[in-house]
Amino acid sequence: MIKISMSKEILPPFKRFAFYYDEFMLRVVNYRDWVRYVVKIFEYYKLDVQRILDLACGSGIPSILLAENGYEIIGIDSSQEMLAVFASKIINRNLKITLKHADMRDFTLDKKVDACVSFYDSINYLLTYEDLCRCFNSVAQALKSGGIFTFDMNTVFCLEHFWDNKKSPRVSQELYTIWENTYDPIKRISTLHLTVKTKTGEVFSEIHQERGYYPYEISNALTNAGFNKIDFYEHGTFEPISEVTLRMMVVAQKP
């Protein structure tokens, strides 16, 4: 069994793990299916989408898949390391992608978009209701009239019952890692202590936090930002959510 001593320095999210992120996520996420689902949402709501904002775009896999299908993409992320990984993938590629370093709670765009998407529970990284509202307000300002905002989130049920107080080792080709979660039921915040040891012997630790929000909180924040036609679906489907939904897809339109 591999033992990893905790690094003395605790890094912010994706400071170092950004450069190994794809190695892990490609093993557990079928990005092509996720992107197909988003395109189906555009079709389901009968939208003509040309320009898309990918909010918290990360290392860019969904953005690139969308761009390969002809969409113009604007990618925003607060992690310069993630954006560097993304940028390295599109050098000398004829794709309509623009990258922007910005905080998803407070950003502006030079030109409005037809749709805003956000993948893989990035919105859960907003740890206060005030930050959620700030994000939704920024998105509303970035969208054209009739534009759509769609994003997935881990539910409170998921963070409390599936992430709560679990510790698990995970091994990839380049890394040995320990994923240790704790959950605060009052704040509804799950804290992940991620400790990584590379094959070259480097050890680093990052802390990632996600907050669970109830649908009525999300709906109120979206409504206050000016959205309407707000729907919640079991992720990957057009079925309504339930009390035991683990991941929900939220769809909201701007009048």
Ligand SMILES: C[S@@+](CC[C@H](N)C(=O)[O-])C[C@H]1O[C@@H](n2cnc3c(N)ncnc32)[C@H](O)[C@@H]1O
Contents of the next structure:
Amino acid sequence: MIKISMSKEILPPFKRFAFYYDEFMLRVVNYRDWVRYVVKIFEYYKLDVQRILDLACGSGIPSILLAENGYEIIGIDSSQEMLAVFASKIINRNLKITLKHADMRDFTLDKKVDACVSFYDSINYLLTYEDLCRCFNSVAQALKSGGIFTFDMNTVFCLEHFWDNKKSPRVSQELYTIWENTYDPIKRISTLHLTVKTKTGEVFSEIHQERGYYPYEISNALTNAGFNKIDFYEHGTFEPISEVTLRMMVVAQKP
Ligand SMILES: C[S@@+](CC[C@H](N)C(=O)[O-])C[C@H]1O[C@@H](n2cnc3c(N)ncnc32)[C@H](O)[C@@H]1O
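Form predicted on its own done, so how does the form predicted together with the named molecule look?
First the chain shown before, then all remaining chains and molecules of the complex.
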């Protein structure tokens, strides 16, 4: 058993973890399948998609897969570190990708997009309903008429009953990590205290927070932002969500 003492400094999300994100996430998530699912959504909604905004693109794992499929990508993220990792991966690659450092609650684009996608809980990082509305308004402005906004979210059920108040160690070749979650049922916010020890002996901690939203809140916020067709699916499928859905996929279309 590896023992690690808590690092004194607690960093904001993705400040240091950004540089280990890919090595960790690529073992946890099958991004190829997730990207295939999004492309299937484009087909299901009979869309001719060429230019995509990847909202909270992070280190660019899904963006790069989409760009390799021929799409033009605009990636925005508020973490300079995540964007730096992303930028380092596309040097000398002939991919149509533009990166922008921006907050998803308040951004504008020079050119409109056919679709906006957001992967892996990013929308859960918006901690108030007002922030959710600001984000959806910015997305609506960025989309062409008929365009879609599709994103996955952890459900309230997931944060409350699956993430819960758990503490779990996870080990990989490069990292030893401790994931310690606490859930506030009033605010519906899950707070993750993530402690990482790297192979070189560096230890750091970050706090990540995600909020759960009910489908009716998401629907209201999307409707108020001007979306008119809003669907919720069990992630990875075109089946409806249920009370025990852990991850939902939301698809909203602009008239
Ligand atoms: C779990 S990561 C997902 C990254 C990427 N979408 C993926 O699937 O690998 C969440 C991302 O959301 C970004 N993020 C959180 N709050 C944000 C905000 N207000 N504006 C822009 N990006 C934000 C973080 O910097 C981080 O890159």
